[in-house]
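Heads up, the chain below is alone and in the form predicted alone; it's given as structure tokens.
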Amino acid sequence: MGMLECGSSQRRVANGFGIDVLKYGEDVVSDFKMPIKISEHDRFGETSALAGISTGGRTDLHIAMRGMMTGVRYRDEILDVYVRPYAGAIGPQFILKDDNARPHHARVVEDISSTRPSSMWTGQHAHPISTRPSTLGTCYRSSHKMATAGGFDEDTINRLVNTIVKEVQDSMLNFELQKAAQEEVRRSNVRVFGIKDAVIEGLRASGWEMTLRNEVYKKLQTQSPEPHPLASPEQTKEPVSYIRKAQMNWEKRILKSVNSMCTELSVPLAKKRPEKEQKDMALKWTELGTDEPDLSKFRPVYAPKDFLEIVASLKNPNLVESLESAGFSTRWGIVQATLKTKDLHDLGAQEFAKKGCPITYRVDLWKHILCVHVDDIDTLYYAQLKANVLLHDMLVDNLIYKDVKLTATNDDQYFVFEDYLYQVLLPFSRDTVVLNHFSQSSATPAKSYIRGKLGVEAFAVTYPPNGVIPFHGFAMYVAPLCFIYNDPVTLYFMFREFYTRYFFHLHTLSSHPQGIVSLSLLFETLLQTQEPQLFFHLKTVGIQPLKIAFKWLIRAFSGYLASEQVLLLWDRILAYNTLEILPVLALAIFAFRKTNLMQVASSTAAEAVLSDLTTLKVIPLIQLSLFTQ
């Protein structure tokens, strides 16, 4: 609250504020300075004593020389200069209280109030101009528009909007917006009744409106559907019980593999590096590929073919078995999970054939789409992750080294980025921010216990710290990005956003439309409906197409297509915010090689036909597949 009072002498006002007035005509000395801009006035001879009171603070005494304080002077020297910036900074909760002194209610002051009928002041003053309501109003409108475009019902839209607005209010962005608004207020030359529009225009011109819209879009991507009030936390993460159970068993299998590796090799999950090793690693941080540990005894925790076996084993126990008991399979493909998938019409798949972003703008466009803007705080955060890598040696470090050696290092397109991959993946394993994506995932991060405290939750820690155990081919999620970003810090945050928004779906069991189970089922369904003759021929000779295509899907085609074609494909993933283009492209590849595949009689021959995809062009393939239907 700001308070204006009249009727006290200059010395009384000054003493009341703890300010020592030396003598009339000399400078006024204050022993404190507070960022409060609400002023009070009192006549004292040919001067007026001005000061301010506000909850939790006060201002220096200000002397207005040359005559009495009139309504015009009050408007021009007090309201416009002091009250307006402070009121805008405080926000809608700001209240200005006066004691009915004449200057406070002069006609020129009342005229300001009459032009702003929605006054928030308790006195008869023009209300303070707050940029905060308009900022949150933009956030509210953006949230509502994006949620409506997403096809949500009205109740869900209202919940999403309120949640996103609150998250933005509590974020650093809101603080930065308020600072920018204060700068606009100080920069503005307009009067109080026009300051709101001037501030909004200034923020829009400086790009803050677009920044806010991007933040709303980012928040919208991470919102979960509202769970049933009676649903348990496990049901909220994954509503389909048999898939949830399969994911839990799969996680136990992974942990068993990690623990057995520790036992066989007598290697702890984590240990502190010796000081000499820390210094050596710091010196060789940009050349880690030249001094990796002995990896001969380490093995990947699992490979895509192992995961495919689990996907193929999923089956709804409530499914009627009448057809199977008669010798018929309920589905032609190997995926027996009963999930709803789309057809080409539902996908609007022709949209995928549109041109991607210009190559020269990809660096900035991808950052804008993923809302990645690296600043000094991000750089410092990466440095902390790096320090954690130098301090502790973990088992997953060896798994990362092993994976990079088996995949990217042996790839003619990506071997030059080996050091970059280590600079991204090693810090990634320590990043606890990645844990946030588990609220959108059916998976649960593994826990490790201090020796001798097994099962005691107070001594449990997430292992690895990011909750993600790398598998064979994990490094290929990073490799294509190395062609775009040459700064390890920017590369890191781009990969982290890609993973937490898209790639985690590709190696977890869930009923999500973009999960690997749904994508696999979508591929088989599309191939059966669009190329039934080819599918029947392959099944007749004992070939399951998904066994060939699954490795493409789980890596998002990284390492199989030429690098520039992978980037064109990922353009579409970002542009349409979906992974469903992956099975569409897999269908297009089978259709393109149909003539040769119709002649094969074994899985080895089929693998040979589809072994080299580096000469294929993504966009013409998708166009050929879609536009010829």
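Residue numbers count along the first chain shown, from 1. Just so we're clear, the structure is a prediction, and the values are computed from it rather than from any experiment. Throughout, rigid core stands for the largest set of C-alpha atoms superposing within 1.5 Å between the two forms. First, how it differs from the form predicted in complex with the partner chain.
- In this overlay on the rigid core, residue 404 has a C-alpha that sits less than 2 Å away from its partner position between the two forms.
- If you fit the rigid core between the two forms, you'll see the Cα of residue 205 move by 2 angstroms or more.
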Contents of the next structure:
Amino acid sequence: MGMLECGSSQRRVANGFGIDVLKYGEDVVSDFKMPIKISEHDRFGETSALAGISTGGRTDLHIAMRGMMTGVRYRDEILDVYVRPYAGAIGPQFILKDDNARPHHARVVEDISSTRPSSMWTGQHAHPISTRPSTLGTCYRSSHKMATAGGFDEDTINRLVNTIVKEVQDSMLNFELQKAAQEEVRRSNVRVFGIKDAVIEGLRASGWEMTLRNEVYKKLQTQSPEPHPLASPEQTKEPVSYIRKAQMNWEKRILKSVNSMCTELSVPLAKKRPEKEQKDMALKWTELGTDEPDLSKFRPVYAPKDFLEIVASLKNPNLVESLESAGFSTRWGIVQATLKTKDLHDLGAQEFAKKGCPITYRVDLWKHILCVHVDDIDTLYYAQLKANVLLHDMLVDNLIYKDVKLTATNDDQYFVFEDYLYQVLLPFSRDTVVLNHFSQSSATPAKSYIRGKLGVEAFAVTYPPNGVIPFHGFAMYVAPLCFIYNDPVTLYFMFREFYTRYFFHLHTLSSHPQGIVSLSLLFETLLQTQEPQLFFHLKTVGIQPLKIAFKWLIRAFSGYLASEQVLLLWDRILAYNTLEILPVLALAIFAFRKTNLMQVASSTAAEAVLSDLTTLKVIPLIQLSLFTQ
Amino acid sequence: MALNGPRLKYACDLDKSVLINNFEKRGWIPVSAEEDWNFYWATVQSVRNVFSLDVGYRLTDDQVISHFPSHYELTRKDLMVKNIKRYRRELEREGNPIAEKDEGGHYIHLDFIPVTFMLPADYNLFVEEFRKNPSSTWIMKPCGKARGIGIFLINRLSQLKKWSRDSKTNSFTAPSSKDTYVIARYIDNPLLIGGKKFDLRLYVLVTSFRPLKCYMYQLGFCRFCTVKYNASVTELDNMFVHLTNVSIQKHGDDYNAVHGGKWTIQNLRVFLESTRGKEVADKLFDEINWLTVHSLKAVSGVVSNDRHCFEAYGYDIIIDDNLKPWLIEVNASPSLTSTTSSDRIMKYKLISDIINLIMPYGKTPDVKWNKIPSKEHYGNFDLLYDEELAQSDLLNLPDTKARSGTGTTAFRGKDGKRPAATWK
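Pass me the form predicted in complex with the partner chain as well; I've looked at the form predicted alone already.
Next comes the full complex, and the chain you just saw is listed first.
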């Protein structure tokens, strides 16, 4: 019942988008009652979605398998075990990106269906998701996420709808849709009085509807909540003032460090490469690793350890000092910031333990989830970035070289991909699209001024052009992706999406629940509640667990776990759209090595116990730690 | 466990820590090669001496030694090629479906070594083949040498004039193995990862040739060239581009001592499964297992199968960009020198696992034993093929015979079931 309701309303909403964008039909406004439909879904959603799913699922499912969607399947693969017991919690997770019913996808899908054990489909519930509800979930979930802050008021939704419609209208997709619609109109079986329905039907059949939905989903992912009208722009970026100040100071410190490096080495921030150098570099583009500039004088701007100090120094000034001095310190760990974190129950513990993504399909599924579809324009864009790299020599290039040489080049799993890392990281530093993520981040890109115009706003440029100053270990965000994407261009866009959606949180101070401060705090709280004995022991011998775990968190475990395990872990980051899995895994590792850790008496010994994680299996570990409680 | 076993006596020709540490951990007692040993890790020369008729040394039932006396049938480049060619002809004569050919006259299942000729003996055959495809590159390797010594690439016949002339002038004296070369079609479309060429070093343990009993080690590795691969003619002389031997690469400027250019097979698998798909990766590893078995079967009739012997071979395999594996050569004494710490760990485990398979439970060796260890002693080895087990399986399961056509082989993959991929 509820299912049908959801499904149909969803269809209408989506059509509404399509129509409006295409400027067909006049009922756009009424169709845009998305808020109502969504809130309806919200009211019934938690149960209705599952009910509908579990009853209607089977037959629908076949359709789904054939026509559409790797995305849905992926979720299934990852989600369906949990879907059953925790349908409510999951509802919002059914995001998925449907595919465009192109033959390629259909093949992938059929492959999946033929290789999956049939028990997956015939469990105690019918298959939980069919294509349409999943898309519904998409819109619903994202809106829900954003709406939770201020309740479900129609204004928010209207604002969202308006922004997104505008963005879609301005996009290339709009043009393509119009073209596709014109194609539909030209078909011989279209009659004038039914033109609208026919066009919509045609667009749906040809996969354009899915493309549009995916686009909307992608936009929803990057919308930030409407700021309070009285809030200053700074407050909107980071509502907690002491964290905001800390981030600003941190940025100043990084800048100062970069500047002093410039002065010491008398290297300019950027300079044009001489023509010969440009040519040489173009020739050597795919083997930049062999041509090593002299890096001995360069050093990473900062390492995870430095950043940890900053995280640990965060302190809420509103805490009453006297309580602390009287020995009532509420914080045992080193993170002193007071932020709300979830406990294991809130995290939907069981949800995290999942089956993995079939390795063969990861390549497409990750692309779908991150909405990366590399086309000619993207390829051209990448070529442009590359040209920019060739044109100018920047200080950050040396930092990137240095970082790759210090990390990936010496890593027995990733050294093979050294040259790919340059092909991703150098263009990345020139990519101004990356700047967009600062609207979601508490960080602000650094500014530099054209020589001689210091302080004149008109001559200000962000430096580096993408606003991100790499730190020690930055290259490891790219490295695991090299196992999946063999083509540098796809690799590039996948990394960019990963970074702007997730990884920037890991080296920015913010009160965001995905931010490194919250993740660190979450780790400490989890360890204190789940393994109090262990925490107490370590504390007694003067070891702060976070000092060990922080480097894992900031790199999302890349370079610490075996490559295959990192990918399994990142599957879950994507599947649940959260980084919270990182502290959970860190907790699991501590718990797993508890016996040894209980015997250590020094931090060197503790480090030794936890130095080699390459033998660990992520999934059983998380399950073990979560289910034995 | 090992310490509770008898205190065996061992002799060892090589001063390698991965060997000695293993022996010492088991509490074995070192003795010289002249004394009574139970376990002798010998060089090929020592083995030749032990088995030479002049010495007349008789091994007792509680002695095992680390090479077969005529292993060179497999490990000398020219003999390996000769034996494999003969094996193919024999199978074909039997009408065995394994020797099936495609329309182009190429073996479907047995085409796993690059086209190869002996020089100077087959010079004319080579010229004929070369003229069919004059732009091809060929690789010249001296027959009796290892570790990349004396290897060079050619792409013009004139570069071989020396050998053709020599063959004419010296036609009275048969060339010794020092002067003979094999010339093989160079795999100029190798699979590249990160733009670099690599080959596989796999360890294969043979405990008996008749019946054939062989094991594949799971912890093999890929060896990467430090320099970007470049098939262009100007780079023909740059051996850092073409040869993956660690002994060569070590001297390159870009050699990294932390990982030594070595990448685990596990990494290769993850990469291939992700970028090419699991089925493709499975097929590749399947084919590698098959070519190993075929190469061993090819020599099983000619190697003198002494019950005291076992041997760990180093298989060198190159994968081309169609994901087809090519057997390049087999080494009788794969290097036990450790270049990195993970290399040391891996090689230590390799020796340990070999000893456990040869002498389960750390017992005194007994050459009358049927050499069928239980699975718990496999360690990181997988059983590739056991002719004895295969035959008893066939007796027990008559339908296997029907399915596999001839019933010559029952192949044991990781799961203990035979992959049917290469059989049609």
